[in-house]
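Starting off, we have a lone chain in the form predicted on its own, written out as structure tokens.
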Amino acid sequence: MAYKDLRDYLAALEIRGKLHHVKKEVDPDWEVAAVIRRVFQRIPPARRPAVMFEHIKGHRMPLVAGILGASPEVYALALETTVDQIADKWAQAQSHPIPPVRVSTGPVKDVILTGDRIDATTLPLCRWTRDQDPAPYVTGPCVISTDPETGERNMGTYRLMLKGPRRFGLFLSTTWRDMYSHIMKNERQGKPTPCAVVIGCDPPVPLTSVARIRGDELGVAGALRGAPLEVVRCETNDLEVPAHAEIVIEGFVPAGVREHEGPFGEYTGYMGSSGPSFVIEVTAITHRTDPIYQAFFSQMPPSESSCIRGTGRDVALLKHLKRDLRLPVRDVHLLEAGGGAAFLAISLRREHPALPQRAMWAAWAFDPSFSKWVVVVDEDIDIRDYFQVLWAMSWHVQPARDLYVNRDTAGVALDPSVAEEDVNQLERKTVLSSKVGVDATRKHTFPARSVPPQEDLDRVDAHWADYGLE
């Protein structure tokens, strides 16, 4: 049964012992980020909980983080499935979206603030990299906009820098799709771009916002939850937003306006770029009674954002390669060490010598903003075990034959290896990069593997406690 809202999902985490409550008052300028960093560093994924900070210094709202990407198991719980069924659930949802249904009102309209009553500084926004982030940031927004020519809706997650009670800086890392395209089309006509920032929803909404999928994200979210998402009209524009959201910030991106934004501690593990960027002028804030603020924990992997980003993109790319292009692909995996973006592994059945290269190009064509490294291995290699991937690269590759370097390509967003000297933030989006493909499949018959027979290993596993190695 679909989660009704964020609170319904938090109750499910609570029942399974996956939500840890911090009752101590914490400082949003440094303490929230430091506590979450230690949670991800010191607690193995299998035991790692999401966290609710019940008392944020200077604010009334509690803050939750890690609730979608504390671990693959938590991610699966967010989709009401198991880890091994995540890909199938995503594939089904993308193939059979369920359009949202419009309702007259919902809990997100409990409180409606317009005019002088708007004050975004009341939200418990955090500084995630102390002494380097120039301001508090919204890290988990679902930003909705529409194409002014086609009316097609898009929802994406972008960093938002607090600039004042009614103003945010907006950073978009790609220039060829989604909200950037909407803003450019409106700017050519001298028009602002209406938008809505949704914070705190039942899990399929933010998960589809982060994933790179084709079609209406709200329709895919409906399919993921198994029931249409209820939406309501905004107060100050015609956009539709989830009726059971915790908070919605309505506004518009003014045409031709650019202001300094950044830097921000990014998923690459480095400070992201800064420079002239878009702004959002806030026209209304609506929220539930006693709202709960949701943040994504980003920065250096392992992090919540790298888990969410990699898992969502894995399933979208797998569907494209396997179901759309009908390639004999077993699995794809964007490694978390690469922020769920820069390092892609693909396992496949090598039916033709050129098939590994075809899979590389198909991945790059699907979305040129990730996969700086693509490593293709045989189908018997578990690409979610990085040791096996490195083993295949070590012994199945002849560099002069199996490495493919492609120059002057679109780059991975926020890649710190791209030189930034004398390049401002907007120009940086068009700076060219390069990509590497590694064919780590076996090109001829290899000797038998030097491992004990599986039945011997199974017998040891069955009596593991007898060896005193617990």
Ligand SMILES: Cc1cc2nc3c(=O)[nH]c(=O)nc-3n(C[C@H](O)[C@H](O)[C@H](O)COP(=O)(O)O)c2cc1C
Contents of the next structure:
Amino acid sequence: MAYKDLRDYLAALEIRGKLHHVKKEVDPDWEVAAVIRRVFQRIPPARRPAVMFEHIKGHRMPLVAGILGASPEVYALALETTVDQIADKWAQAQSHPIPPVRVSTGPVKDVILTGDRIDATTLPLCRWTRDQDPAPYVTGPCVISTDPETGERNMGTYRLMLKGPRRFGLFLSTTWRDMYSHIMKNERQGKPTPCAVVIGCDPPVPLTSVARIRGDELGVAGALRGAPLEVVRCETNDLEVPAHAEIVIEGFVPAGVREHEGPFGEYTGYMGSSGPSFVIEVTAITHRTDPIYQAFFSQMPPSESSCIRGTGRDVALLKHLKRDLRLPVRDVHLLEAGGGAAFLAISLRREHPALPQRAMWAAWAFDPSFSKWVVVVDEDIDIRDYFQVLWAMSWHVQPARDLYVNRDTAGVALDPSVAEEDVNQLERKTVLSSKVGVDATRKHTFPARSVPPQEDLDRVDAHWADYGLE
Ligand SMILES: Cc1cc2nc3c(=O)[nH]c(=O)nc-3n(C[C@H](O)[C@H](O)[C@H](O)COP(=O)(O)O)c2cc1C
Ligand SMILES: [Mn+2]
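Can you switch from the form predicted on its own and show the form predicted in complex with this ligand instead?
Shown next: the complete complex, the earlier chain at its head.
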């Protein structure tokens, strides 16, 4: 059964003990970021809840964070599936989208604010990296726009910097972002780009917004829900937005305008770059009577952002290597330390000496900017255990023989290690990076492992209490 809206999903989290309510009043300028940081640092993923901050100082709306990516289990719950079925669910939805249906009105129109009544500063926007971010940011916006030539709709999550009651900065990190081409096509005609920012919706909407989808994200969101999304027309432009959203900000990106944006504390664990960027002029805000504001928690991993990036990509890549290419791969995992982007581990059965390299190239071809590090290990290594990956790298590798370095490949735009001259500073969009593959499989027969035989350990376990150790 599809979640009807954000509230319906929050109720499902609640039932499973995955939503924690903070009743204490918290300060959006420092406290929200610090509390949620501690939640991710101190509570292991299996027990980690999403959080609802019920009282944000100076604001009337509650804020939820971590609701889509507190852990892979929470991500699966958001998709109404299990962790191992996530890839199938995505594949199915992408091949059979269900277009949205237009309705005349919906709860998102409970309150309609235009003209002087618009005030984006009433939203509980937080400072995520205090003393570094120049302003509060919207971190979970689903930004809708259409291609002026084809009419095709797009939705993507691009950070928004609060610049005033009716003004935001908009950051598109690469020219590959679909909204970028919409803005460029309009600019060539001297025209603005109408847009609508959706905040707080049932999970398929934000999850498709952060995913790289060919075609209409709202159609794929409908397929993930198993039922079409109901959409309503905006008040001040012709775009359609989910009728059951919590909040919608309507506006446009003026042609030819660039203003300073950033820096913003990013998912790499460092401040991202700042420079000239697009702006959004707000023309209306509509919301429910008692809206709930949703934020993505990002910055230093582990975070909601790295969980979402890693989990979605792990399953998609595993499917590609195993099912499409039929490689004898056991598991793939984008380590959270690399933000779910930079460090990939692959375990496989080394049936052929060239197989580890083939798996590396397949991963790079699948997504050219990710996986700056690819470490391939034998299938007996648990790649979700950092210790085992580093153990294999320590003793299964002869660096001169087993490292493959590739130069001038596509990189991650926010990677702070990229040399300044390799970044197109003006647009902050094109990045070249080198990549390294490490073949950490065993290339010949290794000696026996220096651990007691399993049966000895089992015998000890069976009589553990007798040793009086715990
Ligand atoms: C929490 C989070 C924040 C993101 N912020 C940005 C951002 O500020 N700018 C950007 O270009 N991409 C950002 N992304 C990545 C895009 O949302 C993602 O690449 C998406 O596919 C873009 O949509 P598009 O393919 O329709 O352009 C973010 C992703 C996540 C998970
Ligand atoms: Mn898109």
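Computed from a predicted model, the values in this text were never measured in an experiment. Heads up, when I say rigid core I mean the largest set of C-alphas that superpose within 1.5 Å between the two forms. Numbering follows the first chain given and starts at 1.
Considering the chain as two rigid segments that shift between these two forms, Glu230 sits in a different segment from Leu325, judged by which superposition fits each C-alpha better. Treated as two rigid bodies, the chain between these two forms differs by a rotation of the smaller body against the larger of 13 degrees. Once the rigid core is matched between these two forms, the CA atom of His463 is found 9.3 Å away.
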